[in-house]
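To begin, one chain is listed below as structure tokens, in the form predicted on its own.
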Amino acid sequence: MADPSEKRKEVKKKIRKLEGLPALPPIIQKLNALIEDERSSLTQIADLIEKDQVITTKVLRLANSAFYGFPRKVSTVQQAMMLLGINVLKILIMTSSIFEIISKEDVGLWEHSVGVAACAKILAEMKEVSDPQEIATAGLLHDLGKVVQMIAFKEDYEEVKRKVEDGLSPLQAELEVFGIDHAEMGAFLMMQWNLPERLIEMVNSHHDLSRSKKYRKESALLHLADLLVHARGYGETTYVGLPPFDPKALTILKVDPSEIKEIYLKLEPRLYELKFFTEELKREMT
């Protein structure tokens, strides 16, 4: 068996070079320059994005899906930008090819990710955490490390699945094979992409709250959203049962166990809508 510390270095080196991962869209550099220029207007930014029809279609589809839960249809990029914020829109563009891969390669993981995004937004609104759209996006990205494993380390990913079938917990299996778990792997890729620090910390600590230093409330929120969607049985991941849960999440968020029922009542209609969204994606792929 490979030395986990050596494997860890190899994994990080590969992610640093983005080997085996989809290239970032060329539009990103132009978009960054426009966003950083204080003289740029929302119209100029929207015009740039709309020049790329493929990205525009993907962004509008994601903006209209139930994990953001907007009451009316988002029909233009400018409207999406005003509702989601430039930060979230930029992240959606950067990661649109990743989402496309998840929805094609592993529909179960895609369903789980969008379910966690919807649940995270509901929790953020209930607990008055700032930028619920950004929190939903963290939910969407929380298992990004699994996608990295799936597309850039195919053989190792199969080895992880075999170890899980033999009775090892998914996190332990990942540590044995990669020397790093999917949460840290996803956070490391997000660092390479210069995504917001809050999102990176949430993703890194969604299975281990001790990793959270600055954004404890947001990390606890993602930890709880992940568990609730697992418990609901929406989508599929490498977990057969539930991932480990830290009860401190309830304390940090000031969630009373009686509120869980309220969360599920709000979540259920969203999951129902999301089912149509993923079914439509599946139809397009066949």
The other form holds:
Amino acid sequence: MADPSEKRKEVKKKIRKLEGLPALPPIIQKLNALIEDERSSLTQIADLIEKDQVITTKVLRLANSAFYGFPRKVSTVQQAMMLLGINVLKILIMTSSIFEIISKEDVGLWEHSVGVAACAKILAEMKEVSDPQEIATAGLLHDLGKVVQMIAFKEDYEEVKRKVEDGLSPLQAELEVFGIDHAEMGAFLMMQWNLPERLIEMVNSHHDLSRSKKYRKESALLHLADLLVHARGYGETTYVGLPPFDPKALTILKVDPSEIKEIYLKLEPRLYELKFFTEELKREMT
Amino acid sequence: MQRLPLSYIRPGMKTFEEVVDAQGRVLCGKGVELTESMLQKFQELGVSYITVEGTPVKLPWEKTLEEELELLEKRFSGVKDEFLLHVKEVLKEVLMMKHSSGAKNG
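Can you switch from the form predicted on its own and show the form predicted in complex with the partner chain instead?
Entire complex below, previous chain first.
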């Protein structure tokens, strides 16, 4: 068997160089420059986005999707920008390129991620955690490391799956094969992409709360959202049952067991809307 | 309970939740039987989804209550943790409610 610590170095090197991994779309770099320049106007930024038809379609589609839940139809990029905020829009453009990869490789994982995003947003609103939309984005990206495994380490990923079938827990299997788990892998790629620190810490600690230092509440939130969506059985991951759950998440987040029903009652209608959305996209892919 | 795009909604279906318009105003309460003219008004006001009682529309991806409960047991097999078992009970309750005709609650 290969030495996991050697493999770990190799994985990190590959992610650092983005070998075989999606780079940020070039429009993001231009967008960054525009956003940083105080003289640029909203119209200028919207103009840039509108030059890219594919991205424009995605932005409008996502702004109109159930995930955001704006009751009115969003029909221009400028409108989407005002509603979502420019930072969310940036993250949206970035994740839409991930979406594409996830949806081709594994629709189940993508559905799981969208479900966790919706659940995380509900929890953030209930527990008054700041910027619920950014929290939802962390939900969307929490299993990014699995996408990395699927697209850049196909053979190793198959070995992980074999080990899981043989009875190993998914995290243990990942550690044996890669010397690093998907949470850390995803966070590491997010670092290369210069995403906000809060998102990175949440993703990194979503299976191990002891990894969170500064954003303990947010990390506990994502840990719980992941569990609740697994428990509901929405989408698919390498877990056949439930991922390990750390009850500290309930204390940190001040969630009482009696609140779980309220969460599911809010989540269920959202899952319906998301299912219509993902089914629609699936139809387009075939 | 099903939450459906407006285009799936037919007169005679009953609301499970309030119907809310673009400005967040409540257009219609819970347990109301929808009429053609109401649906027209909802469309004009930009309502995109409505939650209705029961499962009036057969969706290709939707599981029956029996299938849901069977899968729930599978996901929770071997679970002994008190909180997790509570989550399971809550889910059972939510699933049963979701699949009930809703005739009792007005």
